[in-house]
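This document opens with one chain alone, in structure tokens, the form predicted on its own.
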Amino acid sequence: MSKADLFLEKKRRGEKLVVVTAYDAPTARIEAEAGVDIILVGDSVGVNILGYAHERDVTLADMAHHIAAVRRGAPDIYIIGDLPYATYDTPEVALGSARVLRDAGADCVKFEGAQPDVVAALTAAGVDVCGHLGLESQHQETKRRQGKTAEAAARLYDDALAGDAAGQKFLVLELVPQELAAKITRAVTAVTIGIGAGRETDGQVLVVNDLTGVTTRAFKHNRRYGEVGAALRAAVAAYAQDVRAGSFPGPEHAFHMAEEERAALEQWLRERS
């Protein structure tokens, strides 16, 4: 059994999954130890990491940099890595930009719409695929709620249906209504992962710089678990402040030489003058 049927196996039992972001070692190791299920390495990066404007800024060096340094920190974990802007629209291409994440060390490749002959090849090849419907982001400017008509969410389902026919393994669904994301779920064999798609998918995801309080702006589909970004700055100010009044570093900071080699020192610079 694959790693991804132990997680297929977990949605016919209705054991809900935990994903959360990651983008490089040490956040990956706290939450493999915490006792995540799935580590997403999301084009998020982008924006949370790198400083770009917008997800279609991400390359696939730099999900597969990123990819590496998690995998690395997190060496047992499942890894979905975010297959970026452009690499992926034919079938062929998104081939090739798989085969880059996987030696990186992903599990799975993940990308957004609906095209089941890029699932179906990907999945002939052997690469488990992770679909996004809803919001996307690499393709959408404004970041707003979709399928909120009969008509948008008659699409969506179509579109979630002919991704499980070709071989996806797992659905993340964003920013659509809780009934429509219960009912996909229902009607797939992937598992299917939400973020602001209420809480009838199979396994919840969010940003880790959001849930975190990184990110300070506020998020109707986040709940912040901790203020980290708070917690850092009030650390860094007080290390400046300690600095500028001399009083960092202190005696039990220093290291001191041995007293005859701090004796033969000095002879040496008496003699050097």
Ligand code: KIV
The other form holds:
Amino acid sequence: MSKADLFLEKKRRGEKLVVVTAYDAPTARIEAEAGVDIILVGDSVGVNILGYAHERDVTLADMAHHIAAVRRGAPDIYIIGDLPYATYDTPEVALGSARVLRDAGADCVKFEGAQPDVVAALTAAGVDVCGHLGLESQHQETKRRQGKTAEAAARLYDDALAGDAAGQKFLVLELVPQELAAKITRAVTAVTIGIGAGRETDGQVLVVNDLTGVTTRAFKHNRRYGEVGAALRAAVAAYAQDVRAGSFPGPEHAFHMAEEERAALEQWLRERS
Ligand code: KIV
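Show the form predicted in complex with ligand KIV, please, the one above being the form predicted on its own.
All chains and molecules follow, beginning with the one already shown.
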């Protein structure tokens, strides 16, 4: 049974899947220790880590770099890696891009939008695929809820079924109504992973910066489980204060030369002057 099939088995058993983003080795290690099922190295790395203005600025090299770091931090975790903007326009281009991410350590590649021909080509080449429908940050200018009208919802539903027929193993549903996400989840074989898609998807994903409080912006779909940003700021401010006050480093942070080495150094300095 492949790793992805284990998650399909969990779906059949009704077990919820825990997915979270990571972009670096220590965070990946901590997440693996915390027991997440899957790490998503999303193109959200661009705005959350790299200081880019838009997900569209993320390159394939950026993704490979961060996937490799996550793989080093969590050698055994299942990693989904995002194909960046314009790296999956045709099945041939997508295959080349997917190989780069696979070589970096991804188990599965995710891309936004409905392109069943790309899903089919990747699947035929033995690449696990995760679809991504609803909000497509790479393709939509504003981050708005999707699938609100019956017509828009029906289109997303059909897109989900087409990706399923083409063989995708996972499907991220972002910012779509709970009712629609539930119907898609029941209709597809793929494991659905929701973000802002209600509680009836097979799994949930959050951006690690949002759930830990590195990002302080409030998103309706997010629950903040920590105040890491505030803790980091307080720690660095306390360090700065101690350095300026001369109270760091303390005697316990320094080490000393052996007496004969110190004497020899002083002798050498005297002879030099
Ligand atoms: O890039 C990302 O982190 C994502 C999630 C928002 C699902 O695609």
